[in-house]
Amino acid sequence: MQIKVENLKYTYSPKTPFEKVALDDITFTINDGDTIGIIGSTGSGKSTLCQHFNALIRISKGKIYVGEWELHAKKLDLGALRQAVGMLFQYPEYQLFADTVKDDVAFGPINFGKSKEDADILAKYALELVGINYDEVAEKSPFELSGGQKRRVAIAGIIASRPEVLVLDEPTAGLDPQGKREILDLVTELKKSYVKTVIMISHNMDEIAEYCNRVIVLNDSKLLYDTTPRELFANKELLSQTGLQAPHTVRVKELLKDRGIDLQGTPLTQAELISLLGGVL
C-alpha cells in the first residue's frame, strides 16, 4: 500500500499565542513493501507526521493518500483506515486495559466489526505469530507479563486486525539490548510474511541503519533528507545538519581510520563492519 504525503503542513494552537508550526511543506513517498524509518531530534516532528497517516491528526493543509483513501477527503472511512494502517504508541504495553490477554487483543477486531467468535480466533493467531503462548497466556491478566511480553502483547493486539501497514513509534523504548533485538527481529518476522510496509520512529541510529531501507529526516517540522541509511551514513556533512550521532559501526570506522585503518564502505551492521575488517588485517 503505498502512501504519499503531499505539501502537509500542521500547525498546533493556530491564531494563539502558542502557536507553532510541527510540519511545514513536507513531500514524500512511501512505497509498498519498504521499512522507512522517520528520524529526527526531538520536536522535529515526527510522532505527528505519523499520526496523520491514520487519521488521528487530521489534515489542516495538505494532501495525504494512503491506498485508496484520501485523507484530505471531508467523508472518510476511520474505521476501515485504521484497519489498514496499525498504529504502536510509544510504551504500548501502557495501552494494555482488559481483564485477560485474549480480551485485549481480540479488542480491535471486534471494534472492526468481528464476532466474538472470529475475534478470539484472530486474536490466537496473532498471539502465536508474535512468539506467545495462547494456552498459557489467553485468560491471564495482561499486567502479570513480563515487559517484553506486555510488548508482543500490544503488538499482537495491533496485528489481530491484519493491518497492511504497521506504524511503531520508539517500539524498543525502554527495553533491554536482548529485548530491543527480539522485538525488532519480530517485526522483521512479520514484514516477510503479514504486514506488508513498516514506518519506524527512532532516536536508534543503529536501528535505523540495520532494519530501514530508506529514511525521512526531519529537522525543524521540514523534511531535510528523504534516502537511504547508507548515503545518510557515508555523509558527515549531512549527518551533522542532523544533530544525530552516525551508528556505532560508523564510528567504529570512524575511529579506525584515525588510527591508519581506513575501510572502504559504509558498514551498516555488526555483519558488515566484521567483513571489512577481514578484508585489511
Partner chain sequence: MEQIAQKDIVISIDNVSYDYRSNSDEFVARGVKGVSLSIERGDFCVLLGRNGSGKSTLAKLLNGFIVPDSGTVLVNGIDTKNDDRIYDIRSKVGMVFQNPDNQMVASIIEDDLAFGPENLGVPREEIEERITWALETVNMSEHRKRSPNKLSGGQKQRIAIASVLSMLPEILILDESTAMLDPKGRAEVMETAMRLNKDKGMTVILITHYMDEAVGADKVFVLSEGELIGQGTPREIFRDRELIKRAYLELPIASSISLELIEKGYDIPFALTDEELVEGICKLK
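As the structure is a computational prediction, the values presented were derived from the model and not from experiment. Residue numbers count along the first chain shown, from 1. Basically, rigid core = biggest C-alpha set you can superpose within 1.5 Å across the two forms. Compared with the form predicted in complex with its partner chain:
- In a rigid-core overlay of the protein, residue 261 has its C-alpha displaced by at least 2 Å between these two forms.
Alright, leaving the form predicted on its own aside, put up the form predicted in complex with its partner chain.
Chain only, nothing else included.
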C-alpha cells in the first residue's frame, strides 16, 4: 500500500497567540515494503506527521493518499483505515489496560467488529508472532510482565488487527539493550508477515542505519531530506545542519579519515565497518 503525502501543512492552535506551524509543505511518498525512518530533533514535527497516517489528526491543508483512501476527503471510513494502519505510540506499555494479556490484545479486533472467538484466534496469533508464549502468558495480567514483554504485548495489540502499515513512534525508547534488540528484530520478522510497510520514528541513528532502507529528515517543521541512510550519513555537513549525530560506525570512518586513513564507503553496521577495515589493514 503506497502512502503519498502532498503539500501537507499543519498548524497547532491556529488563529490564536499560541499558533505554531508543526508541518510546513511536506511532500513525499512511502512505497510498499519500505522500512522508513522519520528523524529530526524534538519538536521537528515527527509525531505530528505520523499521527496523520491513520487520521488521528485530520488534514487541514494538503493531501494524503493511503492506498485507496484519501485522507483529505470529507468522508472517510475511519474504522477500516485504522485497521490497515496500526499505530504504536511512545511508551505503549502505559496503554495496556485489560485484566489479562489475552483480552488486551483481543480488544482491537473486537473493536473492529470481529467476534470474540475470531478475536481470540487473532490475539493468539499476534502474541506468538511477537514471541510471547501464549499458554504461559495469555491469562496473566499485563502488569506482571517485564518492560520488554509489556512492549511486545502492546505491539501484539496493534498487529492483532492485521495492519498492512505499522507506524512506530520511538519503539525502543527506555528499553535496555536486549529489549531494544528484540523489538527491532521483531520489526524485521513482522515484515515477513502481513505487515508490509513500517514507518519508524527514532532518535537512535545506529538503529536507523541498521534497519531502515529510507529516511525522512524533518527540521523545524520542514522536510529537509528524503534519502537513504547511506547517503545521509555519508554527508557530514548535512548531518551537522540538522543537529543529528552520525552512527558510531560512520564516526569511526570520519575520525580515521582525519588521520589519513580513507575507507572507501559509508559503513552502516559493525560488519560493514570491519570489512572495510580489512581492505586497508
